[in-house]
Amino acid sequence: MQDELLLMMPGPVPMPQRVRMAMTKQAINHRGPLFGEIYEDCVRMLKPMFGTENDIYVLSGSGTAAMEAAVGNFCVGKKIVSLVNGKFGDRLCKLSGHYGDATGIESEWGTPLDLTRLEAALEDGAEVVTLVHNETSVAIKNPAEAVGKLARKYDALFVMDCITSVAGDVVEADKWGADIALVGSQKCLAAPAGLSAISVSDRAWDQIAEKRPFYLDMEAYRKSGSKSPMQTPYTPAVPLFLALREACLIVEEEGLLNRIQRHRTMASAVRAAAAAWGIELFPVLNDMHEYSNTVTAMTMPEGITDSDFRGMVKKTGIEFSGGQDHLKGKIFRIGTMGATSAPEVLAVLAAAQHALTSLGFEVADDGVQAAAEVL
């Protein structure tokens, strides 16, 4: 990979190269059995990734697609309460401002989700919750099983974005009571970006509604799967789900428990190398929210800049990311996603530490030290 950039993002993620081997095939007929069996192949295994029983559908559209295909089929008209700590729960509650009657309970970003105000609103009639597990933004993890007994308390159904969990942490959408979850597909699975997968609960099913998207109508994705062996209802991008099934026969082998603990030694080794440094960690915590397992976020020092910092590690060839909106220039993350292992971590640690030092930051201790120390 040395004329490669390594990508140490919260996704996209580096593929091994069995996955990107996986999209170099000849074409296939998308209805014939031999998709079909790809298909059904990466359903069963998607589903203890999700902790799931329930149907689950790939689509062909990134982690945004399944966000609407959740609300645009199953939250019509109603009332939404979306949780709201960072970008991607701010999206899931603008996203269901177009379907239904959405309400924000907003949080400052990287900050305690209001749980106390949540059940008010359900008191209140909301019909709907939504969050995002695993807030990439701002690398904090939310108490998904709170919420859901919080929702499942007042007949409410869940929608959980575990779009950068599922594969590197914890994920179990029946346990915690998610009618709907979500996955994208070039985070923790290492796969290419473009296809997304979605899990839907009987209770979900018994509400879907009567007016819904057309190409990401979940009734058509039910009926084409209902199927033998199982279909899409559009043409789906088949070299993408090639290289699905190939990334997910990697968690398969490497077994799911084995990779979510390589992904918290990982994000630990990096939490190691913010505290030797001297740098604080972005997120504020209570003991019901967790630093994330797959991306760590940390305060910009005083008097570095997000583009020379960023800029020097990129000369050696890694990429890691900024803040997005108002945290641009104030933060940076760096993910511990996918195929990842201590050696990239190691690397773009020692490339981070050379930026800081070079830039006039003065660390505390060797980060890449505390962080080998870890992995």
Given for the second form:
There are 2 protein chains.
Amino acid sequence: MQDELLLMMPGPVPMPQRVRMAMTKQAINHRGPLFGEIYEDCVRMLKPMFGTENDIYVLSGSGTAAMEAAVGNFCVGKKIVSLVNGKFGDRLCKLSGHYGDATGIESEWGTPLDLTRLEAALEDGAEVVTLVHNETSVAIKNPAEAVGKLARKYDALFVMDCITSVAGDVVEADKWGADIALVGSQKCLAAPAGLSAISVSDRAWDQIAEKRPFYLDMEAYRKSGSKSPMQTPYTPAVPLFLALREACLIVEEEGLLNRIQRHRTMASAVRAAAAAWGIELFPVLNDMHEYSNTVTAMTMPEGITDSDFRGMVKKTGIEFSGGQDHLKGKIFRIGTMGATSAPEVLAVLAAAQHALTSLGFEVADDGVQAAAEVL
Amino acid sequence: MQDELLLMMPGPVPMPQRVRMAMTKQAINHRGPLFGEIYEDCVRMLKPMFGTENDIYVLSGSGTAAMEAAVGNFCVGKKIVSLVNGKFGDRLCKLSGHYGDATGIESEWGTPLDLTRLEAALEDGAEVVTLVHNETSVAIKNPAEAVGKLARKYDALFVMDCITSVAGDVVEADKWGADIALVGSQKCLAAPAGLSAISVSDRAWDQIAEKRPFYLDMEAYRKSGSKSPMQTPYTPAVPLFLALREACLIVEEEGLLNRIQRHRTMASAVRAAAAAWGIELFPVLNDMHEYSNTVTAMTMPEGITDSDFRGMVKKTGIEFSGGQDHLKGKIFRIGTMGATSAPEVLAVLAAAQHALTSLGFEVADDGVQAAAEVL
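I would like to compare: after the form predicted alone, may I see the structure of the form predicted in complex with another copy of the chain?
All chains and molecules follow, beginning with the one already shown.
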């Protein structure tokens, strides 16, 4: 029996063997030159993936830690406007309310953001805009470039959560005017869970708060990061840094653009399967460019329960995701992120198709073959 | 050439092969039963090491994250008295000032704490006492039991940082009245850096703050921890949990008391070497029980520089620590923590003795043989 399920979720994702083996290195002194080199390598390789020349720091904490580092250091006491059309937008909005005066511009989950309301809020004096670029809870990509343009027009800070798009889709933090950008390790980078990274513009540094979180104090990160060898202010999760470096090396070897193209192809293949099956994508969008490049959601067919469907696929050794919060049971989500490629995509679609038909759903056409055609 | 230095520092420490290999497991869904089991195993095995029946939560962050979780959740706005006689006591005092109204009762680094002043502060209405049990910066053990007794007498919360004593020395959180106790993964547990754990008493839960940190929100940890399967509120550093479980299993197999005795013997051996060499321990204490069980500090002999001394030992493939902050260059510290045992202790002492004599210090007697006698 298979000990390990093949994860086809929007993170965590399967890790290449090289990444896993990198963690077996014996303990090192994290104040020494070897750790400094590992940290510098990560930063250097992450910059093109973020599309930034800004400072990048790697935090020993998940994407949520990076979100808090962003808001808790650079947005304290400010008038924040948070764009929300999914679970992670909502989390960033809650966090913003924790540290500043936050207003959510909420659209129904999975529907486009209201940029007219955003502009009105900016006219009204909003000082920060937060956005989730790739909203995995509803499998859509939000218009980061347009949001960044508006933020710049009104001289507001732009906090961009690209936790699930960096290394899987085009991210151009500098070009789009993102002052802060975030990534999580266990998403498109295909590294283990537990690290995140944050880029910070000079404009954001100029606005750092007097009173900051302690463990996530970005001023402390900056100070330690400028030491030679480069350091972290507190003990870093060394094995995860080793794994992250290996994962970044793999991205370099594949080539960032190739990797993004591979992600695009995989997502197209899953959408082709949906079309063949006659299952609606969730959400229904006219512009295909608004769909996420790294996860695809579909509406759960009438009469099929989430637990039956995903339970049956799990028996084949594959796990994908259901809906979150009020979308639980209503949609399912197939992640195609990181190191996974055509064979895994075909496998999850074959298992899903088999489960769908076994549970009484009549597929219009063969989705696996439709996907194979794309791949 | 040896790729990896033998670390004889007060953390991080070398990890057993089993612990390192545990991290190579393929990614798993951290909301599933397998992760729940790993987390529960860690908690179950940590409880006797803490000497507590209280809830324990494992945080994906270093010991400093656990310190902030303690103070930022349970001491907010309170009158805090922080006992300081070393670097980590000082850090806990600073953190306390970040969240509450903190007063440090400072003794010179390495000298005994002033419990008379502590009692006066408690009489004066202090609501929280913070203490570092094993202060590695000056290689001493602080009187946690006596401090806990005073805290209880005045009904104050007792926050005990036992980051470097759990699994290497006797820790009796419940018996000593510690409401909060903390451990770091890369110390006596000999797991990789990047995790910490915190135990919380009912008395502390009753006083949790309304406004808490976000990533380190203990109420969120409690809520997720009570789910079945047990979960963390945000993405955990899964490979580190796997390693921590393996490290805890090793503690169980060795037997906690055996492990503590081994630590005691190793520290005695290092002190015996110092006596043989004719080098003063730092600090000079009358009561041997006040020395740390997991790290030993000595005064740097006249005319020998820290960089020459530790540099020469490093060439042998072994790294130990110098002094921190104002003790830099004045002392050196040999950690004997975790999985290290007699061979490593003999090796570091032999290398140190060779460096001492090479640098012109005339040792009174053979410290390596004196240590071997103890081991």
